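First, one chain by itself in structure tokens, the form predicted on its own.
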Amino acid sequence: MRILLLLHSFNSLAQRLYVELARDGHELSVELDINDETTCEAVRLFRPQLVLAPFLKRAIPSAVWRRHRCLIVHPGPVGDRGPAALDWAILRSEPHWGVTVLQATDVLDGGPVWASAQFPMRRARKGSLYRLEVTEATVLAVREALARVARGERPLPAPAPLPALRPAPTAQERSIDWNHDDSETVLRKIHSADGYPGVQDSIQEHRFRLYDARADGALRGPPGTLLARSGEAICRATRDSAVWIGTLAPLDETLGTFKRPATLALGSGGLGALVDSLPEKEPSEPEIDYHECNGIGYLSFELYNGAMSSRQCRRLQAAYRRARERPTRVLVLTGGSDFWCNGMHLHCIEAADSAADASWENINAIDDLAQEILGTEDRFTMAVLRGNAAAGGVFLALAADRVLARSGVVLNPHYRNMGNLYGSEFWTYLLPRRLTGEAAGALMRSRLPLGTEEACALGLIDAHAGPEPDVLETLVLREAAALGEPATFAARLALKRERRAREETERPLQSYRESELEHMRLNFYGFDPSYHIARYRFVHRTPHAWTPLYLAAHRRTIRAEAMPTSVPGAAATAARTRALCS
């Protein structure tokens, strides 16, 4: 089918939806919701058979629906109205909840209803649950409905009578009180606007929103002081226990009231001497972990939306030298639920005195972290994808021996979308290990997500194991048990190292490392300005000005390139508007 899929951004759950429905044989094309004039100009361009809306923020203009089947996805189940469905549905502790795919008409979720999906509900974070319950019911829903499209079934009738539509919460509704509400309830409240809006609250009469809550079973105090830290996150009593909450945004403008992990937005707010007077402590759910079990290393770890600061990066690279230090013959790596890695932590990046200094110091760190790894020659090293991936998460993970991931994770192996960002993370060293260079370019040049299947099959990674935690679990101590069964260790891990060896004599890593960071140096020193811009929009949700032309197949051909070139400029004003559109 013709699909154009119209979204707010082109998010995690509608990149999954991308790569589901192009594997299915769907012919997609990409309009980012600017403005009714562009969303009409996208239908006219590529006149889809069908309009896909699986993220938007706003309505689809009537002058689209009127004369086009447009289906949207809601994050609710039948019947459910408003425009924070997910939200309610945390702060009231729904047992269960849902997904609907309904047409779009003058009703705002008043739709016919053409299929829907339920899950059960856990604690967890609001964007955790959007990326992994949602999306995979998502899926299963709007592969449900295409398929009733093309039977040419119709569409069940909107519950009657039609509930009423409900409003977002309000701040007032989800605002913390510190002297009453158990943890259970802050839990909930923080969780439901996490990733947007965040709670509002204060600390020592500095506002700022709360994002990252987790729970602490030991800790008690005061209700509302502060009562420890840990990493990059500050933990707070409440009536019952406490909360270890990992990311805060200033709300002072002066501030920047972007997110940023809690310890250094306190810092940003006046008051570092707070922070740096409270004692460390492990929390009981702690960001970086490690456990053995059948001679098998585990080193887990929970990056926050994926992003690794310095600190982080030297923390787990820590980490990585106190497991190495254990008797094991294989060490697994596995990052959190939500994302493995996506690389360097941009919101620490954009709140430095220096934007160019602190990207140069993340790179470096993250590059010895990944130099850690390939380094590893007394044991075999297995990356487990359990979240997706991006960037110099990707060949992060490569530098493992072996990599795993859950069959619904999205990668993005390249680093274009950031500026035109070249990389490093030894990618020009990993990626030709396992791609022949016509691959490994055409990958590089991409900027599109590529499932796991497809990943597989080009041999970016080993293996991948269904949607189920539990079955990539199983695939996970089949491989390790192989990696580490004593009658082949020892040969196995010689051809490692003569490989190794090998490789380095031809060429050290030092060498690609170098390489690299000198293409670096250029994008955080350099005069061309297009990472931080990037980076700058990234982190403040500048609004999209334009769909780029690697999502919009319909606008490829644009009106620049038919421009005579009799008209004076006329060529290099062509040449700047194809390379703003891309």
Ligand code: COA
Given for the second form:
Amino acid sequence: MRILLLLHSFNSLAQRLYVELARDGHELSVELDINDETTCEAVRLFRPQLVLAPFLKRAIPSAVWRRHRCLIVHPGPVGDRGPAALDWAILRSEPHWGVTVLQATDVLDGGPVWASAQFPMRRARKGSLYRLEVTEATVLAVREALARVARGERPLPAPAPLPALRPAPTAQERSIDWNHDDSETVLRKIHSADGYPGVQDSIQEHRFRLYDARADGALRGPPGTLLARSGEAICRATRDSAVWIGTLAPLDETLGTFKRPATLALGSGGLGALVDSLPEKEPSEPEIDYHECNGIGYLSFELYNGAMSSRQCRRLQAAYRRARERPTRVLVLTGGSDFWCNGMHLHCIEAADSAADASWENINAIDDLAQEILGTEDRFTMAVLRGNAAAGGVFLALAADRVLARSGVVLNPHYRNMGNLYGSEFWTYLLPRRLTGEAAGALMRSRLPLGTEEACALGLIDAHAGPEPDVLETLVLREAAALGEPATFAARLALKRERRAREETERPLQSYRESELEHMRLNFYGFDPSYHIARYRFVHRTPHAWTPLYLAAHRRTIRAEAMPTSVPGAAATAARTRALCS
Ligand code: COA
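If the structure you just shared is the form predicted on its own, then what does the corresponding form predicted in complex with the ligand look like?
To see the whole picture, the full complex is given below, headed by that same chain.
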């Protein structure tokens, strides 16, 4: 089918659908929802058989849904209506939730139902539920809806009477009463707004939005007081115990209203002395965990939004070194449950006095970590991608000897979307080890997401399993046991060392690093400000003004109109474009 994806942004859910539907053989193009006129133009150009809207913040123009079949993905069960479905599900502690694929009509979230899928709710942040349960249910429901459309079936009528549309919770409805709310209630409120819009709160008269909360069973204090810090998180007492808050966004425009690690946000808000006065509670690196099982070491790192700051890189490198002191044969790097890693922490960089210096420090810190992994010669390493990875995060994973992923994880193994960033993390060494020169070049030029099946077929990763996390776990246990198999371990390790030594002779790792960093230095300090502009727009969530051509297949031919006719093929392309537009 020729399907136009109409989106507020090309987010993780849309990327996953893009990957799955392309794999199913559909012809896809993407249009970002800029305004009604642009949407109508996109439909005119692409002439889709179906418009699919998995993530929209506005209604589809009637001129479009009246003439074309438009399917909307609503992140709620059949009959649920409103723009904050998942927020309410968390606030109301719903035991089950779902996803519905509806046909767009003049009744918001009230059209006939093409398909739906259910899932049990998990006590987790909204973004986490969205990236795992909602995404998996959406893939199932959209596939079923498309199959029904293809078979010429009709949708089920909307439930009658139609339940009322539930508006988004107000800031007041989510506000925390530290004197009366218990930890469970506080967590529910913060989780329900995590990602967007965040719960508004005050710390010593300074206004912030709160994100990234987790419970603490041990600490107690007068409700509302700050009790401790750990890493960059702060702990605040509730009525019955305490919660940790890892991320804050100042509500003060002069400080920039974007998210950053809590202690950094407090510091930039003039509360540095308060942070310094808080007792440091162990562990001082709450995002990192190490444990062993059957002689295999597991190092996990839960990075909020997958962003890895310079400090986190250094803490992880220290934890990695400690793990290497343990007598294990295999060290498994399991990342976090929501993300593996999305590379440098662009928000911390944006908050720094010099974004160029902070970028330079961050990329060097990630490179140090990657180099540490690459230099591990006394055991095998394995990267396990339980969540999505992008840019430098993907290449950090490739530094391991073996790379596994949960099926359904979306990879963006390229840097160009961030203002044509060249990238480092030894990608110029790691990519040709796994892909042929041509495939490696194509991958780096591409700006599109990659599914795990495609990544495996390319040789970018070694295996994938799932999408259920426990299915991946079984594969990891099996593969780790095989890597650490005592009978063959020494011989296989010798081969690994030989290969590294041979490659080091051909070209030292340091040389790859220096040449990549030379490009990065230009990106950070050079004449062309593209990276700084792209990062600013990304961090400040600047609305899109157009759909990039790598997504909008239907707009790619338009350019040919402007080509001189002496360019071979231009006249034919322009004629085709005119035919399409007419
Ligand atoms: N640094 C800081 N924050 C990051 C981040 C990074 N490297 N990567 C993602 N995030 C944050 C986003 O700001 C967003 O924050 P929010 O909670 O306020 O909405 C959140 O993670 C989710 O990202 P978003 O882009 O909305 O959706 P997604 O899940 O679809 O992510 C990505 C898709 C990863 C492709 C996209 O976020 C991205 O391109 N990230 C930057 C990658 C990069 O260029 N890294 C630096 C070079 S090494």
